[in-house]
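As structure tokens, one chain now follows by itself in the form predicted alone.
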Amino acid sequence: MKFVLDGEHLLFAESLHKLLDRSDTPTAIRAWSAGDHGPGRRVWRSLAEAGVFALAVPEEHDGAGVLPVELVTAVHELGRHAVPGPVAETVAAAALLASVGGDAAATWLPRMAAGEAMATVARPYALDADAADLVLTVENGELHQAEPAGEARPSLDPARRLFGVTAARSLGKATESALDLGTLACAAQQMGVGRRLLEVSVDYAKTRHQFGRPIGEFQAVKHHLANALVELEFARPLVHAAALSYGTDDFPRDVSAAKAAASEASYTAARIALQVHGAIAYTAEYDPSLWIRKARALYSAWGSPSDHKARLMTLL
């Protein structure tokens, strides 16, 4: 089976790549990263007109319905852009307050599909708890609001500022689909990180002279690009082989494979990226160094490759 996403999915995806190459999304990421939250807010907003958070928000509460295609397709293109705050874990919470229903989520769904709202989710720590109008926390398959516990703790991406939370009043039972779609959603995001890092590298390997010519004209610089752009290419139709599968049986088997394999491809993107760029590639005024951090933090965020190939191998 090929997956090939129609038209309509590629003008969805250009339009959105537009609206973020308009947003300055570097400058919002340092200033998120110094705990300066507007930037982004305003960025999550823009998305939100755009009608990129109702891809998670069943229709009865004023969104598109899940629509996991399109919602892979937008979340590819905010991690190509390395949109920062909560973004997979607010895809988890529409998942898991749309499963408890209730009071929490006619109350908050609504605002979620309007950008309104942001929402996380601790896995186990509350990723940009201090930012977020909601925190939720999953304890012995129930869902409870909660609250963010003590200081930030360090991360490999400063963008990204992890909290310990307590639980407080329970919500109801969550649902293991729901965290899988917030898992799906984290490697569609590693997917546009990893494209990202892979288009700068050779827009670099073609401007960077060495000895009187391009470090792209070397073989060593293809042979690594080219495996990047493999591993990419084959983790690509994974992501949208568990999009497709949402609502089946399938659906856990198919998110760790996917979560796995986009893993290890944005990963290699992002090592590549440095052995392309040399040194300059670790300093944080350079741009491309937002990404490769932000590769290496969601490597083992939802979920490490080794996790889930182990539960891929319970579900085989």
The other form holds:
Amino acid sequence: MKFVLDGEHLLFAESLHKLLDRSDTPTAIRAWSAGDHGPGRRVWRSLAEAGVFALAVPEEHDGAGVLPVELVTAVHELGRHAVPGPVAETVAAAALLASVGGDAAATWLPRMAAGEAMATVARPYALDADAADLVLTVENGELHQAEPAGEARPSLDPARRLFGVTAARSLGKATESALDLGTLACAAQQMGVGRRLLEVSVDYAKTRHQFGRPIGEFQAVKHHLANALVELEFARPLVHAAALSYGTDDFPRDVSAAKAAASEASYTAARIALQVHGAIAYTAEYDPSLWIRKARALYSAWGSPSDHKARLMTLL
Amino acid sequence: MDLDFSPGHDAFRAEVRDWLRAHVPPGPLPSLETEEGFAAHREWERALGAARLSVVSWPAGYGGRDASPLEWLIFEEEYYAAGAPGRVSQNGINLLAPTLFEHGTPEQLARVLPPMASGEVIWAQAWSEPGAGSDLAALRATATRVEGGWRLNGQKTWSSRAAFADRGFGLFRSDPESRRHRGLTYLMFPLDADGVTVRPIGRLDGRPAFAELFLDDVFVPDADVIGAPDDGWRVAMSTAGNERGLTLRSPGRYTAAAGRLLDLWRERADPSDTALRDRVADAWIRARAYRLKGFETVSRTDDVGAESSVNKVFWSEFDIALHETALDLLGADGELESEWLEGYVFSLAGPIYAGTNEIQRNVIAERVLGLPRGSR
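The structure above corresponds to the form predicted alone; please provide the structure of the form predicted in complex with the partner chain.
Entire complex below, previous chain first.
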């Protein structure tokens, strides 16, 4: 029993954090929101060079093998920096393609591991189908290649561009665990979003002065921030445990528990971040608003807490 | 990173499970907040102690098994899964004993711990006073130096288990010139000594779960001072995290309660009531989160420190939510006496004792998040 991240996981996370700090993700997010995927693509390529997208790809397709603990560690950092693009969707697409195998896997997986191809999966909307090189959908348990249908539907999170899809060619039977890996990636992303929101709120409370003192001296503010920490602290082990149960019968149950808790904790952090910052965070031009909007969008993406609680009760 | 138990852990779990299966009383004991129930729970402690299962994490020399923190978590899981009785000794085991291990003399350890482990001496805490609750450093009860020891005077209150316990421990102002947290001494004293008046206080449901203590020139020998005189605040605070963290309300307790809640849902629930279904699922998720948090905590090599306050806020609020869900599942029967109702009444005190959750949130904000202390 050693239920904490290993030193090498922590070093990996730290290196991604530094890489993304240098990448100016807020600028990439705003460009992405305006339909310019260039800066976001550059961030993805640097993440691929760091090995992030190989973590959901089997070794036979030039990946690192599916490494769920490393994957949630990395995706947490992507959420912490609000990296735009179909992050969880690319993870799920890789797992889906690996499970159907054949030409589709051989064609796409090496390119996805290398960061050359971005993939998305409709759940039910296909996130960033305009940017993705491969669009997939699952209908009646069958994995299909798909085409985006119509214009992008605007999301609360401006960096999330959602599309309807039309199924085209069938690729084979979709496995539930591949979709669950995408759900788990979304939960890890949410944990990163929540963590960043707490970090910036604590920093703000230390520096913003009202009534002649930092607002972080006021108990009303302290208690909000403490509540956000409590929720995040108790969601994290659920995400880690779900990563460890990948490949076992407990995986769907643990993924649902993790996604429900991560959604709620991340959303709590967003509400508190907005309240602690006050009006400034209610503006689109202030960076934390990008994370606040993402927290609510991800709350219902890949299944809301209620969806996952309903599923959990059928699995217990 | 892994969540695997070793064969040694599995063997320990099996031994605990087998013993409990053979020895846990078939029905619930009478409430430990009654005289009859207190005696029954003391008998149970004796049985646990005889099997060296009352204090598994203590050294063998004092009645324990030198169990690791992980083994202690395993013990707690099995204990509550077996539906074993509440621990009437827990104030001594969780609050006093850790302080003695850190600050006690060998003589004190040898004298105090074995009878605590066997249930022969049950301890009550005596921290709060009428004017010193959250602001514990405002306490006014005094310890005055006399030949060979001290004379205690003053009033303590909200003293858990004191209605029927044997001995108490708490902080007293030993330097009359001192202010706040300076000049306090940590002392142990008998509750049946001359000059001690114990007035039980009925808790919310009327049961005497705690008491007021009136101390009138109560003599305590020097041997019952823990740590140095006037250094009591530091002595008490060095182990305050034990009360707030895992040990007071272990994850195993909630794992078992969430399992029973799930059984209740299966028996009683209307499957179309999705709001209640979500709350039952939420209880299961939170119980699992706390269980995993426990494994995370015992895996860490650094000091958890003020993070124990994060646990205290979590388990105390979760305990209420879980029992509220059970009462709601029971519908009109929810107000009738039951183990769920007993658990509910017990849970309501959680956000108040062991440092109110407001104090815990201040601790989290200042010592974990690094916010400025400022004025209150």
